[in-house]
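The chain below stands alone and is given as structure tokens, in the form predicted on its own.
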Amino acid sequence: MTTTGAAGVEGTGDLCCASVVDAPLSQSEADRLARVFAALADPVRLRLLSLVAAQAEICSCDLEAPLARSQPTVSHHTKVLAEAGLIVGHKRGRWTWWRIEPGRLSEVRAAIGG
């Protein structure tokens, strides 16, 4: 099973290991962490992440109605979250099915000292 973003882009999987509360971040660590926070800074993406997290797996087609957004908009937002490594998806027919990436969420929590 191949995991890709909405446009076939694989998640980067590169998050800094240091915690922002334990030691100063290097420039590259700060850049990587900022990309994840930027993905989470949009209210639609934050809701989308919570919808995906509430299910073991969810079809893109089932995200349009709860988000009140069109398929192209949902696709854009899933792509951003996938590129940040927060969700992973795989194609089934014409739709992509998404699931949360729990390891990535754990890394984000650790990075902010949680």
Given for the second form:
Protein chains: 2
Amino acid sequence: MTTTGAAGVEGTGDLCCASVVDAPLSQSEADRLARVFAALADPVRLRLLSLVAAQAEICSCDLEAPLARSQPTVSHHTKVLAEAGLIVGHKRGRWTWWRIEPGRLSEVRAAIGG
Amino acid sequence: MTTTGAAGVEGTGDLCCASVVDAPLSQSEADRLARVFAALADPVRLRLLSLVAAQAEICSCDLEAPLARSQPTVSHHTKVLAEAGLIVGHKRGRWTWWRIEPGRLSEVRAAIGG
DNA sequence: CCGACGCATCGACAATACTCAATACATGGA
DNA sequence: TCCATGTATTGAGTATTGTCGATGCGTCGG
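And the form predicted together with another copy of the chain, for comparison with the form predicted on its own?
Next comes the full complex, this chain leading.
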């Protein structure tokens, strides 16, 4: 099982070629982009993301302590990030391991004029 | 008057050298970053930003129609973007003109691994 | 088979955000 | 000076979000 919100690299929606600095964004492009930014708009999720990015793979159980949040809260945040396509998780035994999806961050970077 | 939330290029706070993909973000770095992402996490504001970016300078009065929002709502969104340091406005006569602050978007891009 | 463990989901609550009508403020023209 | 115009602010209603305790589900060890 891959705990990704949607298929492939794309989380909530494809970001390709939608750029804030180019022609005015369409309604739907803005919606898709806003969803990814919303996932990044929480300090706990940003720290979670940086923890995942720092270790190639990390277990949910190793996130509660550094984030100082309860297990349900951590689970909520991983879900949000996964649905945005920013991280991917898969279960192995009793544990869920998360890794970053670097391509997604690149898409975001491109969308703001990368 | 420059309708920027804070001094200089920085809006809510300096983003320099805080990167999601490098070492774990500190609490305060995450807070500052999250504030900027929160400003980008609304589709109306993203379209507003793209309208501003497309024209070197644009009047508030020319935003209501394309955004299909009331004047107070547009004013609210411009304020949020300005406080995040993403746009800058100054009054000229009766009108307020907004322009993009490209450096701020660059900072955000760098923070996600640019 | 049973209990412990890791994780996801549910329900609830407080805090925040988006929106608009009403109002206040400031500027320029007559 | 007075009024019209563009913008900002206030107040209120609704929706969304972050958080946690309680609970459910799947997996491993004994």
